[in-house]
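Take a look at this single chain, the form predicted on its own, given in structure tokens.
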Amino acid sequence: MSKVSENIVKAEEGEVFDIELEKDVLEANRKLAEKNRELLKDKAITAIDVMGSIGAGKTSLIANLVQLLRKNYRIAVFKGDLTTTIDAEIIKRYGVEVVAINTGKECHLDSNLVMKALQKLNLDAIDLLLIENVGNLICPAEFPLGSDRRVVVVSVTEGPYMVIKHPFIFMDADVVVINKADLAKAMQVDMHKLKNDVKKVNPEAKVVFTNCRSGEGVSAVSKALDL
């Protein structure tokens, strides 16, 4: 396999859709997202958009899911980041195809960048695509990518009010992962209160507690995603 550094999608100047722009830009993103969705459906590929803050555990969750599911799925991973391929290289170690998407200074992936990244893959050779969004709890919510399901990862180290402070991103989530369960007591965070906060915002969301460092709860995440 080639190194991830040789397989990077980079945003060109003025290309990334910005959340501050007018509604027609959001509509353009939505239309491209639908094209992505149609392409993925045509290729029978299940796509999962994984969102969350920096350090919440998105990469660790994806690494665990890859290890759990690679015997049953042909997996590829898109790793969104501002400039580096550090986390992409971590995922690459598990023997799956990885495309790093560098957004430059933008705080989210958009459907155009995902469309470009899809062109880097042999879509006939995969059936599960895990997309790690840029670490942010605000911008990614506004930019669907064409995925089948959306996951939000939060950790107890972010404090007890993370859901209340950033409710919008949870409204469209299919699964919410509350990570670093082993640190809840030390951080004096009530995980069940966090779960209740999610349910108030989105009663349909499935909430799973995890410790992605040990792998605890990852199989439950897989089940919640119907994988």
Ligand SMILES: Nc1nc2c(ncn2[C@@H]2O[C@H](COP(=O)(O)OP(=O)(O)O)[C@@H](O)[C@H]2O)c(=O)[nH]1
The other form holds:
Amino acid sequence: MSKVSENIVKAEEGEVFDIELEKDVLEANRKLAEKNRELLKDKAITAIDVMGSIGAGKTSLIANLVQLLRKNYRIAVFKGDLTTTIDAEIIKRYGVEVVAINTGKECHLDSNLVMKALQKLNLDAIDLLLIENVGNLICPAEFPLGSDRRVVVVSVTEGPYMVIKHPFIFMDADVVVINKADLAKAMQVDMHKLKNDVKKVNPEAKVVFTNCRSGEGVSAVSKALDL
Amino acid sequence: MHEGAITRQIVDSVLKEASNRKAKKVIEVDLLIGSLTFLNPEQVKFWYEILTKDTFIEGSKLSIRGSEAVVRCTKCNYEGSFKYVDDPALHVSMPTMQCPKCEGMVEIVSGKDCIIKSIRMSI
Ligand SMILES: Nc1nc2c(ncn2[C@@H]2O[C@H](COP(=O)(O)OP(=O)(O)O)[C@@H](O)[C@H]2O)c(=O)[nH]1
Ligand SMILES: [Mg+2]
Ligand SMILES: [Zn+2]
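Please show me the structure of the same protein in the form predicted together with the ligand, now that we have looked at it in the form predicted on its own.
Following is the full complex, with the preceding chain placed first.
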């Protein structure tokens, strides 16, 4: 195929133009994220983006945080998911507003979807927004939403090499939650090694061990988030 | 995994640019993918072929180059590549936000981008 186009270049010389474009296709999302950030700041809402693989414990962590913080904050939860509302029902039980964001086939939330979801809320009646991103460790890292803080949840059941294999995911994280501490022994995963790996990549990230079944460590997460 | 969605944006931009300039044909698109994106060049090419099918830019060549991430130290102003730290037990090395020159922290200057550099077209 390249040969054909080379021939064409020669045949039509004089009519061929190189247009310098310098267009970043990821920039649209970043710009919209900035808009979200401004809107949230305007309304004095603290927004937290929770990322992690399917089953890592994002919903469990959010449910725990909601129980812990609902006395002090007016909370809303955005729940990014492919189609189901199971998680949304779980969190609704605690009496906070939940907006399910259906991403269809997409592997991540983007700032446009978050902007639309923000329009469904009375922003004056909220001061804390917890956003559960789609269950996927990789893609959400590429799409900032405009949140103040980013949490990455990894669980020991994902094995000992999560950080080594995906270091870039942890660079943008403010807090890294290492969940399912109760299963570490059975999984033969050294949680301190995982923590060290995170600290090597991102010395400023706060690392917290949790068991989101029992609630252990959740108040430390809240503290790490300055809540 | 989101190569399909990103490539759709690339194709839309190229189509728009080419038709604005009344191009007869698009010969080549020059794309730069930052090393901190999670875009797989092979998949972007795959989607490009599918998404340009039956459009007037079908058959154009997508050239992809990678670009290394650039970081800057907030303390000593070092600008360049990441520092890598070794994991002696596993014989692997990991990039770190620590400055290679001092004990400061770096911030990312570039590498999270996917830039359409230029389009070669015949008019
Ligand atoms: N043993 C154990 N199970 C957990 C823990 N945290 C979450 N789980 C369970 O792991 C499963 C997936 O959790 P969920 O919060 O839905 O993960 P998500 O997909 O990241 O939202 C559920 O069955 C949870 O009850 C934990 O700390 N220990
Ligand atoms: Mg969930
Ligand atoms: Zn430095």
